[in-house]
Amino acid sequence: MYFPSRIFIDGGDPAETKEADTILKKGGYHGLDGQTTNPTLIAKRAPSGVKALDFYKDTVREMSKIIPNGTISIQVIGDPSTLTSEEMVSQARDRITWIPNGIIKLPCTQKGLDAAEIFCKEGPINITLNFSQEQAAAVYVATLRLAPLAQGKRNEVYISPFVGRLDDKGEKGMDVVANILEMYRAFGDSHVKVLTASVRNVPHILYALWLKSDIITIPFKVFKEWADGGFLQPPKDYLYDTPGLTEIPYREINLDQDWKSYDLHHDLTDVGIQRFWDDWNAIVK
């Protein structure tokens, strides 16, 4: 059985993943389709004394085994008031090599796309800490055109729209997923995935997969529990009611200027950079 939606596992532990695959395999699906992880997540579980980017390189080959044929997304880390699009590109080229199914996650900004330009000609990416219709906007233009691998065959790219913090902050962050969609689907081509990320609750899942978003990253707690309601789909006349959030109205933007004219900025996009680079940087060894 499948859904609507590919299943992503959202966390640093790969007891997590594997525990998350089985339990779907035992309702009947296939398994994960993937991983996602990040600095703090990665930074949560790392040992006193470890050299931190080993410990990393070590905790995704445990996730490829589990899961194989799914993507495992790894994310390039620095300090973000002199990490360059250069050092990223860098970062990108080594980390691709670790696992056979790496997915390169860049930062929603001008210095992540310039990267992004460059290196989803080589790679798949995973465009990050995302908030806004319009940085989604930037995404799109700056990746359309992607160089075709063997076969005919093109680097996956996928963007994560971070809901739950947008729900933090009194607004509606599955908005942000819907418009998107929406956006991306009256332009007509499908070459970015979206990916709804900061997972909060049942009703992210259920809201998402009414949408069909493209790919759903889940952390495990969340996970567990639509899992143990029975992996609940929304009905067709599903409605995502939330009482005191802030509606994020669909915007009408162009996709045909150049990438870097679109409003790139979000407070939530550098508050997320410096979270994780903090939690990474108080682990580096």
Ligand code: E4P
Second form
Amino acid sequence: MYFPSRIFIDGGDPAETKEADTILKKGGYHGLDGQTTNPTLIAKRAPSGVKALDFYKDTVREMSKIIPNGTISIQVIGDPSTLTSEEMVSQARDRITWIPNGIIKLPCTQKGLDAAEIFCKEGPINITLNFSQEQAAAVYVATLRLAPLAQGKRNEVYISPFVGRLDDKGEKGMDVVANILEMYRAFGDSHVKVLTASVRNVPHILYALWLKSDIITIPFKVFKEWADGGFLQPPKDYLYDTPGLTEIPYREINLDQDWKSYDLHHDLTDVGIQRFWDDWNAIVK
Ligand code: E4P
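So the form predicted alone is up there; where is the form predicted in complex with the named molecule?
Everything in the complex follows now, all chains and molecules, and the chain you saw is the first one.
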């Protein structure tokens, strides 16, 4: 049995990784395809007085043993007002050595993409905190000719649209996933995989499966609800109905410009980077 999307767990607790993997296998599936983590999720479990980075490293090492054939996302972290692209590249080069199946999360900002342009030639990347189709256009172009060239093999590039945080603001977050997939598919190259993130409920999963989002990352609580319902899959005529949420229309965007010419700004990206830093900083202190 299989899903049209790769299934990841979103969290900071290896026990959840193990349980989700076991549930999938018991259900006749091959198990989890990967794991996403972020500073907030890691900070939530960190005991006081622990060295934050060591704790992050130990956590992803445990996760990596549970799903050695999946990818585990590890994020770069820093004070948004001073974190440079050079520092991000240096953190990426260090974090990628932590485990054999790591993938480095970089923010969807100008500096994050400066770092991505360099690091995607060395290792796989996951561009996080994505909230708009135009940001996704920049990610596509910034990594287009570079990612496949790495040592004769293709380093994976993911983009993570955060659907739940857009829903929280009254916008239909899943439209961003649909729009990015449509734009990438129209262009004909699929070197950037669309990872539906910030999932809050089962309809998010069903619509992401219906759209054939390349990957879906699911927090354990929602995963459990979906599993308890028998890993429901959407029917062909599935209707994702979200009364009250404002639709985000598709835009015609050409993917042939310099990536720096696309508008990379989104308020939620800035808020997200700051929140990750604040949560992380709280355990570092
Ligand atoms: C993805 O990689 C992130 O960890 C994520 O899905 C965060 O979602 P949230 O909006 O629930 O914090």
